[in-house]
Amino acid sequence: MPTMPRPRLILGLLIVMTLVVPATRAAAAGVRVSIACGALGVELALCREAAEEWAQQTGNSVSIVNTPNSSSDRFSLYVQLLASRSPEIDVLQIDVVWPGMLGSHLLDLGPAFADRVPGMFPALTDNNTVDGRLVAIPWYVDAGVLYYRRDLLEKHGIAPPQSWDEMTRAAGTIQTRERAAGQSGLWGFVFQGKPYEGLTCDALEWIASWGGGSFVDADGDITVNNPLAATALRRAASWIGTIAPRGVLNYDEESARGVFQTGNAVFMRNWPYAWALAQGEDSPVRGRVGVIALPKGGPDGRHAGTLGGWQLAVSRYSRHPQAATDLVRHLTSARIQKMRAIRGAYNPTIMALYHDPEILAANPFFEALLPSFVEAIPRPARQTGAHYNQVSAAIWRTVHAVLSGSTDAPEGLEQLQQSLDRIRHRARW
């Protein structure tokens, strides 16, 4: 990773966004550690909760630094940060397919940790490894998701869909009917359309579900350009207009979730956390939704969901290292893990907690939903290390410009081809 300098800009936003978390009296012989968490749905709020019960058990302080929701700005902000050893983050919490990019900016937190390894998730500790090292502790995990208004498709008399035809012929159906009868404003299906991260997640589950592969394989052969990637862009391409509003182009996680929610779309494809906001008091759908895996492809298809989920790391150019492992053990406890759950619906990393009562009461299909986080698909970053960015760039790219309709799939695949051999000629993984 190339040195910068630091970025006076970005250390002055960090210091204006800061909010202090208060510890009790005792703080004056304690030490204050920074966070940087999320801020996705209620995911600040739980954040800021679960730090300020640390700050009032240890007698340090807390400060929670508000980040970017964008993934690629994060990313940057934090290349930034780390490439100046800046000390101005403690923690940090970090996308799935960072650690190798990130890794040798953060603390092997293995030794702290071995106790509760072996009950979590072994390919989210396995992802986290790098070069021997555990540098990041899965916080919660996830993987897509399809949302679908459970009222509308019994009113209609539809199941729901197992196919990406089937969910298809059903949002166009649905939407037709209720356009007809005075819902103008009601759309088949959103998702992330927007050229970003996102959309590299979206593209993996559709290429995967029709047999497709996954972008790069495991050996880091590159393995786009085949015809069922085509079909399976093909058939995404033919949602934009039709089912999906041309908008969805531009849609990120909560764009999608913001059309949802107001009652405006059939299906939608997004994270867990989606569930207890549809479910919050104040939703106009709360009490009609339902969640199942996403489609299968064609035939001999499959259920796809990508691998997401955040992990919380420490960084080597931390003041306080010993109370930033500590905040950490904290945050990802079994306890913290369980509530989050259970009022925000991010799935455990703690494989214990999905047998959990309370739990399943909150988030019933977490249960039957397990499979999908199991053998969720994995982004290729291990394969592409420290270049995945330019990797996943290159597919959002590509996909969005097939979505458009300013590139055909076959061409848009060969394209894309070329373009990852280069990045992997230049890398040479």
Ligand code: GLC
Second form
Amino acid sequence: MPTMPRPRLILGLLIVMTLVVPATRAAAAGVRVSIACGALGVELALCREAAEEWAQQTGNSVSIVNTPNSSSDRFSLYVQLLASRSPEIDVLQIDVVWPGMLGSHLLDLGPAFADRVPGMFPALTDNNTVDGRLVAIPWYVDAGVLYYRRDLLEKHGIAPPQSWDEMTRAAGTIQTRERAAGQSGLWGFVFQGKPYEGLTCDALEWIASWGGGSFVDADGDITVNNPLAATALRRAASWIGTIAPRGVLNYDEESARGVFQTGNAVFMRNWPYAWALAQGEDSPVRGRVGVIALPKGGPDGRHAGTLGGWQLAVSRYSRHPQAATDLVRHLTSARIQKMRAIRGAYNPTIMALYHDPEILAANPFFEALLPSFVEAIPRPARQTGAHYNQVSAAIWRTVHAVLSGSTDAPEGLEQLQQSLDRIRHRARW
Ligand code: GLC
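Rather than the form predicted on its own that you just supplied, could I have the structure of the form predicted together with alpha-D-glucopyranose (GLC)?
Let us now look at the entire complex, which starts with that chain.
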């Protein structure tokens, strides 16, 4: 892990806002705990509210640190802070693919959460266990889903698509007809096409949906160079400039949501958080959106959503590990997860909450799509351990080159196979 000489400076540059929430009660413990929360959609506001509640209940105070939206940028920030053993952030919100890369810098939360673990999705607690240590507590789980404009599909007599062929045709037909009728800015499909972690997630969905595997198999063998993966990428490349704007090559989650939520796209690939915002009071598409599983590839294909999600971890370099652990207990409790599910569409990590009528009323698709969450496809983070980031960067670079038209799919996959072989050889996984 590279060392970073000036973490304070970097933090100052990257953190958009730092909020100090003072304790109102006479401080019992009186320590200040800082937590780095995500800031996508309403994430930051919900994190702040729950952390403030904890501060008031315990007599401590919290600093809320806003981190970059791109998970790749957030990862770089954490690497710099942790490699320099900075005590500046006590609690870190970490991605589901990071435990193997960051685990050695994080405390073992197993003993403090022994009572909670049995109620959580085992796949997540297993994922967060590195060398027998539970280095992070699952906070919310993500899986890629397909959003569609229910009103437009109904208007044109088109059923929600089950396969990528159907989605491509429906997007093209509605885009052509609506443009002819005056909605000149309408596009068929938006997704995450920028070269970053989000593109690795989208590409995994395309490839797995065609039966082309998940880049690296469970034994660590590299499987990406196969004809079904080529078909999947060729199909995705065909969307650029036809049903998807060329600008999608620089879209992350929020850019895609911006286009969809302003009524300028028929379909969108995104995570569940976009539901709460699309249904928000001020959303132009409120009441006109449906959510279904991502389409299948060819005849042997399947609905495939990438497994995502975020965890809370305590830094080994924290000066207040007990208070920080207590804050994580508060934030990951059933009550706070329920509040976040209702107000932000963040999928709980506690299984029993999927039977909660208020949560299901706020997010009708949670129940129907539960299999998509339970069977979501993991990225090859466990097999590649500390090298996952290099693997993912090689994937997103290749996929971006294929989407942009600078490489064709078979050639790109051949090169990707070679790059991954080289990483594997050096890493000896
Ligand atoms: C979402 C997912 C996360 C993924 C990221 C990619 O935040 O929860 O797992 O890495 O998107 O952009």
